[in-house]
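Next comes just one chain, in C-alpha cells: the form predicted alone.
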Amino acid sequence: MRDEVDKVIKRIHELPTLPLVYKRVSDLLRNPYTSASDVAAVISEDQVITTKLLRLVNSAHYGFSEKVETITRAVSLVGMQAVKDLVLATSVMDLFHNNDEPGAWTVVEFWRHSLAVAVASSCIAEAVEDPHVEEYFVAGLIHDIGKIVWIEYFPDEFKDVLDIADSNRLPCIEAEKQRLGFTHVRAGRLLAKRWKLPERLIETIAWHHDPRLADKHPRFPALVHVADVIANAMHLGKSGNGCVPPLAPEAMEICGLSPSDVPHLLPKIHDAYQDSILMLSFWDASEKQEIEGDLSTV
C-alpha cells in the first residue's frame, strides 16, 4: 500500500502547474494600487483564458443585461478577486481532458457534478446572505480536483474504486480507502498546495467531507459539503459515489442554513444548473446538443 501512496504523490508532482497568468494576477492583487486595467492587461495576453472567462461572465450565472465584451469590463463588473478566482476555474477545467475514461463514469459527468456543486454553493451563499458568493462558486467547482489525479494517471484503479462504490453503495471516498489507501481529498490538498491556492480553497478541498476539521475557514468546506450532498441527492452529474454521501450534522449550523431552507433552495438550484451547464459549455456543438437533450429529461 505504501508503494501506491508514493506513486500517487509522485504523480501529483507530475501534473502541470497552473498557467502563468494566474500567478501574475495573484501577484498583482497583492498590490493595493493595482487597477482593473492592470489585471485585464495580464489576462488578455492569454487568448484561451480570455475567451473562456468572457463566456463565464456572460453566462446565466451572472445574468448581466448587456453582453460583456472586454476583460476590463468584466473586472469592473465582478471585481478583481472574483476574476482571479474565475481564471483559476478556467485553468483547472482545462485539466479535465483524459480520453481513457473509467467505464461509464466520464469526465463530462464529473464536470456536470462539479458545476452542480458550484451552483448549489452559490445559491446557499445567497440564501445565508454571505458576501462571498462568487468565491463559493469557485470553491464548489474545484472541490474534487483530487479526482483529476485518478482520471489522469490511475484510470484502471479508479474504475475499481467506482465499481466498489457502486456495488457496495458506498461514498467514493470510502471506496478509495479500500482500493487505494489514499483519498481524493488528500490528493487534492497536495495538488492545491503545490499550486499555491488560497487557504480557503485548500481547506475546502481538504475538508469538504468533514468540515469540522477545518482550522481557519470552516464555513467554506461546510457550505460546499452541504452543496455536494444536495447535488448528489438531485443526481446532477456523477461524482463517483455509490450513494448519497451522509450529511455532517455540524455543517448546516456552520454555514448558517436551516433544514427548513433546503426545500426552497432545490428549485433554484435545479434552474440555475440547467442555465449554467449550457452557457458554461466548453465542448463542441454536438456535445452541447447532447447535454441539451439530457437536461430536457431532468
Second form
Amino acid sequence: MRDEVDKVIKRIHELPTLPLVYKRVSDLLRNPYTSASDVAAVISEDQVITTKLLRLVNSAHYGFSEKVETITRAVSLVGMQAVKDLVLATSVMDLFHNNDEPGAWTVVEFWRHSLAVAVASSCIAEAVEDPHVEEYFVAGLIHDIGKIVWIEYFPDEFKDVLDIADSNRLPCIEAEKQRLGFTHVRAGRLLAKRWKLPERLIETIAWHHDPRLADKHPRFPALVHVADVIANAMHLGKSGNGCVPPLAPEAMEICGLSPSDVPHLLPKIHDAYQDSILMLSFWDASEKQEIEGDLSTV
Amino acid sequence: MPKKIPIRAAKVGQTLTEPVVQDAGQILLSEGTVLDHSNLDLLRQRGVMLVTIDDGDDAAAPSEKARTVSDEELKKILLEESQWFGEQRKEEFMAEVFRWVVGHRAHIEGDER
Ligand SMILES: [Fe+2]
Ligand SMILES: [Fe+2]
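The form predicted together with the partner chain, contrasted with the form predicted alone above:
Entire complex below, previous chain first.
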C-alpha cells in the first residue's frame, strides 16, 4: 500500500501545470486597475481557450439574448472574476484526454457527473439566494478532479476500485481507501495546491465528502456536497459510486435547504442539466478540429 | 407568482415584481418594468445576480404527473432505487429525493414504452 501511495504522489507531481493564460489572468485580477479589455487581451492570445470560452458563454447555461461574439463582450457581460473561473474550468477540462476506459466508466461519463454537480450547485445557490452562483458552478465542475489522476495514470487500479464499489454498494471513496489507500479528495487537494487554485476551490475539492472539516469556506464544500449527493441520486452522469453517497446533515444546515425544496429544485436541476450537456460536446474529439478551425470569432 | 430568479434565467417579456436596487440604494429598474434586451444587458453589466419576476409557475411534483408504467415495472424501479439509495432513503430530505427520482423514472420509462 505504501508503494501505491508513493506512486500516486509522484504522479501528481508529474501532472501538467495549468496553461499560462490562467496564471496571467489571476495576476491581472490582483491589480484593482485592471480593465475588462486587459483581461480580454490576455485570454485572446490563447485561441483554443478563447473559442471554448465563447462557446461556454453562448451555451444555455448563460442564456444571453444575443450571441456573444468577442471575449471583451464576454468579460463585460459575465464579469472578470467569473471569466477567470471559466478559464480555469476550460483549462482543467482540456488537460485530460485519456480515453482508456476503466470498465464501463468513461471520461465523458466523469465529465457528465461533474457538469451535473456544477449545474446542481448553481441551482442550489439560486434556491437559497446565494449570489455566488457562478463560483459554485465552477466549484462543482472540478470537485472530483482527483479522480482524473486515477483515470489518467492508474486505470487498472481504478477499475478494481469501481468493481469493489459496484459489487459492495459502496461510495467510490470507501473503495479507494480499500484498494489504493489513497482517496480522490487527497489526490485532488495535492493537485489543486500544485495549481495554486483559490482556497475556496481547494476546500471544495478536499472536503466535499466531509464538509465539517472545512475551516475557511465551509459553505463551498457543503453546498457542493449536497449537489453531489443529488446528482448521484438522480443518475446524472457516473462518478464511480456503487450507491448514493451519504448525505451529511450538517451540510443541509449550512446551505439552508429543507425537504420542501426538493419538488421545485430537482426538476430545475434536471432541465438545467439537459440544457447544459451540449457544452460537453465541444470537448469531444470529433469536434476538436472544428473548434480549432473556428477562430474567426475572436 | 412572484419568484426570485438568477439574472441568466431572466427572459425578455418578463415583468419585475420588485424594483432592482443597487448596493448604494440607486434604483436601476422599477417594479412593473418589462424586461427587454437592453435592460437585461444593463443588469448584467451592473453585476445584478437576482431579479424578482412574475412567472405564474406552479412546478408539479412528480407524484402529480401521470404514472404510465405497470405495477410490475414500478416495483422494479422501486427495488433498484431502494438499493441505489440504501437506508438513507428513509431520512427526511433523501426521502423526498427518492420519491422524486422514482416518480421521474416511472414517468420517463412509461413514455418510452
Ligand atoms: Fe468526490
Ligand atoms: Fe462527485
